[in-house]
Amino acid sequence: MRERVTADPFAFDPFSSPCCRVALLGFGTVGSAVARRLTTLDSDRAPAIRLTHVLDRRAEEKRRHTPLAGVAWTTEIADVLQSDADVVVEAIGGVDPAVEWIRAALAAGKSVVTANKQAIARHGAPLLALAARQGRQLRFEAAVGGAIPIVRAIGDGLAGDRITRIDAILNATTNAVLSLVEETGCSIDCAVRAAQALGYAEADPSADLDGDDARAKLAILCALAFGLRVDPSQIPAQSTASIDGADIARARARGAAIRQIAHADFDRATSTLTAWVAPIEVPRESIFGRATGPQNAAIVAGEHSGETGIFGVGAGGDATAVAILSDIAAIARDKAAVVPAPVLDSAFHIPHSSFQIPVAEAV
């Protein structure tokens, strides 16, 4: 009698599961990178996850320049909501109309993947609650850290521990700018122009340099790590725009580098969250000192696991697309999975923080 051979349950390939149809909102740097990846998957895997719709305010123009076989282009959100798409990828950024479109997609019975840190930082809890009620998923790995899977690391990988501290480089644009100043001795303004030419910086980089971008990402991580509902505006921030070559040189003489660090630690006994974003000196040989160009890095400390480090590319369409496709694959793996909505606590306080941290005490 022949022995029956069963499939290896650990060899599951989400890209070979029944077809998962994807609609894309936005065809800019991130959206076009996602579309490129979805339409160039290996031929034996491509039918499993398929791009079916693209929404963009300049849909006709972009369709002519980037023809995508079998994809419907539109300028109307109603076309996406009424479509047979299983997953909607939001890649338009900002809060309005992104939040309303995420809400509408969930209400229409579609799962959503987003790279929008502002939407998740400010409206994530009610959107996740809506997703749970609808029996759908809202995933946002791409909203924090580019290609590095820090959302999964904190939300799933370290779920068995009690996290006590997060230190991270969360803004790859600012890291690229500081690296250019460090390498060339040029001014911040000159480094910003170079970063813009390389596609790492927006036309207006103030949200990156002033810490607003990192504050939103840190607020998301505080929700995941500590269960706190943190308004990004509550987090003190110091701008990196005032850093100059002399600051870099002084740090180098002390064996240090200057990096924009996002820090959070939570004292559960006193319900005190210490959180800030600021350019500080870090040891040059640390994970942060060695992060150059558009790289992110993080150290997450837990009561039982100690320190866990993660490092990788944090900016650019391709890096962000990696995180988005990972979320799509997770949904394709189990479309019926329901992610419970978080229960977040607002009963905490953030004391005034000093950013003048000596290099010997830097993270």
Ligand SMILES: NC(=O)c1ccc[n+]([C@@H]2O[C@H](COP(=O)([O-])OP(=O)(O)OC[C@H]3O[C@@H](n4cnc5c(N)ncnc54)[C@H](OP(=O)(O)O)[C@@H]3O)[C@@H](O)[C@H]2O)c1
The other form holds:
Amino acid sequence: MRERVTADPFAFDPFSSPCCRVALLGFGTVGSAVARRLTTLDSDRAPAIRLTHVLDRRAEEKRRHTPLAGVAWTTEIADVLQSDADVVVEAIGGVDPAVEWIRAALAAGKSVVTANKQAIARHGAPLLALAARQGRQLRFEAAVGGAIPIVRAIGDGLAGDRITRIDAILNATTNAVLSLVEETGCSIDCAVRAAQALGYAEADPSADLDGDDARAKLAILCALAFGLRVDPSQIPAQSTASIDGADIARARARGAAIRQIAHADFDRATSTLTAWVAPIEVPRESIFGRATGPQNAAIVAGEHSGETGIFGVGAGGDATAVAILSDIAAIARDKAAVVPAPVLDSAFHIPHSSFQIPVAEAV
Ligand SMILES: NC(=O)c1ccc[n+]([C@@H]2O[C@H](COP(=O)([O-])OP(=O)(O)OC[C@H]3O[C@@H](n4cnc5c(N)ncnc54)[C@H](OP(=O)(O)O)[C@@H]3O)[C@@H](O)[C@H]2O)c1
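Same protein, different form: I have the form predicted on its own, so give me the form predicted in complex with the ligand.
All chains and molecules follow, beginning with the one already shown.
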């Protein structure tokens, strides 16, 4: 009997693990960080995970700027679908054509890893069903919370409990903006410009500040935690854009901080989901008050386990690439496995009476 003990999750035994070939869709902030990691994995051993293809609409320009040995660059999805890649990583974002390309990759017999919350929140159920039919995996740890492993924590780690409540900071941009206002006393607009300069905020930060991004992530967590299919646009959201320095100063005087919190709790007895995204006051010394810059945090409450906290970096290419590489590693370890699909098969409509936004009183 031969035993092999290693602390390196990517160091598969080259004699028993076939090489896992990876094709990457999108060479932007996240995609380029994934490529950087994949092309610098342990080179002393037979590489168990290898980047073989990169698709990007500006493939030629990016290839010239960042040459990657042994990697084929393309602008055509057909090249990826017809390739021998085992895993397709989707890092282009948005719904169109990302969802269609995820579907096509699964149909072509590939497993898929995506960082795309909109694609999973809106189309996760049929895509997971397709993956199961195909005997392939669809993994999406990077779609919620950047590097924090909240998808796996809820979907696997706490699967033995009955989850009752989630409170979380899920949008790193908004957290970075609120932290900057807190630190400097500047306006939200000025903090947005500073966050853009630091690479934490996009040119149009409204999806972050208004809560759309967090709503999509919360919808994914509701599916994992409660088995509910929730339309993100049904989750009420209050924008953080109107928070100003005076709100933050008032909160500080009360020993509190303002954070954009995504909340969901599910009362199984009455089948009532309460869900919202809003800027609210949190105690400064709480896990949420201590989350600054692009950090995310979550408290997941279960009937038997009580409260479990998760804290870490919620965005950025390198941090998000960690979640993607972890998903690739999970697939590479067990290529034949079908991901235990979260129960996403029943449409759930949130009754309006269950909406609760404690913002007006709190801020
Ligand atoms: N950035 C983060 O911190 C972060 C964290 C967690 C999850 N995510 C998710 O990761 C995904 C990617 O985000 P990102 O920040 O890396 O975005 P990004 O920097 O804009 O990268 C997207 C890349 O895909 C390319 N692309 C877009 N549409 C395409 C198309 N139709 N055909 C070919 N190429 C296309 C873009 O080309 P151009 O350069 O020409 O635009 C760009 O290179 C999104 O789903 C995002 O929500 C991001």
